[in-house]
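Here's a solo chain for you in structure tokens, the form predicted alone.
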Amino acid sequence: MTSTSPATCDLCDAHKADDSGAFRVLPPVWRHFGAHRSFHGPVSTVKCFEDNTAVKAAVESAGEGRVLVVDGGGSLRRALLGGNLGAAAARNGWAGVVIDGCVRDVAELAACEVGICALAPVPLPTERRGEGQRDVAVRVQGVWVRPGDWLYADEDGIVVSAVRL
């Protein structure tokens, strides 16, 4: 689901008067790390903090064109996704991964045929403590994202909608 993604600017033009909360724009803090710079799909979520156990379980499962949104609490201390997990996301059919936190293995991620957005790179891995939650409502950079929402990402930003656009 990468080549036919609607442009986020066009989506914002069409929904700029939407004050219902169904259409949301994430703050402009994201960097692209994967090979796909434009991607979209239905949302699946992980909520975790400096422990990527749930992220690993998610990307190792069938992605089915979904976008994994990870609420990592905005931590800049530990990477929640690296080259191996990026490759797993691509291999298992995830359209993208958006991480409110960090990644590592930047050169490896750039070769992964999947969209990957995160705040920054950091070389330190997480400690796996078996913590984290899957498919719960998460707050990413102050914006609520729920399982089943649709996420659209490109070079201009990331938008989320309660329905497919």
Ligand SMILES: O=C([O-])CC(=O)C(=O)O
Second form
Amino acid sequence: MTSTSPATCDLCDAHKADDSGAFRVLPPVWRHFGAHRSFHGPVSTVKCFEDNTAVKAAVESAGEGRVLVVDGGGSLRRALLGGNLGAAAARNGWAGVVIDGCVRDVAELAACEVGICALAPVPLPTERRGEGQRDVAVRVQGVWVRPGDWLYADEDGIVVSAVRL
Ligand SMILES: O=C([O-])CC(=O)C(=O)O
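Return the structure block for the form predicted together with the ligand; the form predicted alone was the one displayed.
The complete assembly is shown below, putting the previous chain first.
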């Protein structure tokens, strides 16, 4: 799955003149934590803040090759995904998880056969209060990402498109 992902640089070469908003490049703030450094797929979203209830529910459901984009409000205080949820994402067929927020269990995540991008590691987990929204339009680092968009990630960065590229 991952070896066939188009390179983000090639996608940007092809779409660099696209000013329609259909093709978007996320700001370069991401670190890779999963075993897959190149991944792509249609987007499903979670919007939450320092509560990973909805992230847990999502990665414990069938991923079907999708990329879960988590708008965590950029919080650096709590980890929205760790080794258990990373393993669940891999087991349930998610292509990747992109978290505008933090992760933990870095060594365990490195062994998860899935793409995982986040801002940083932090060891403090969330407290689950049942909050969070699923499959709403989110803003990730200032860029709109919508369910059904296509996301492409590799070591050069992350791009999002309204259509499959
Ligand atoms: O359960 C959590 O909140 C995060 C975590 O540590 C894991 O996924 O293993």
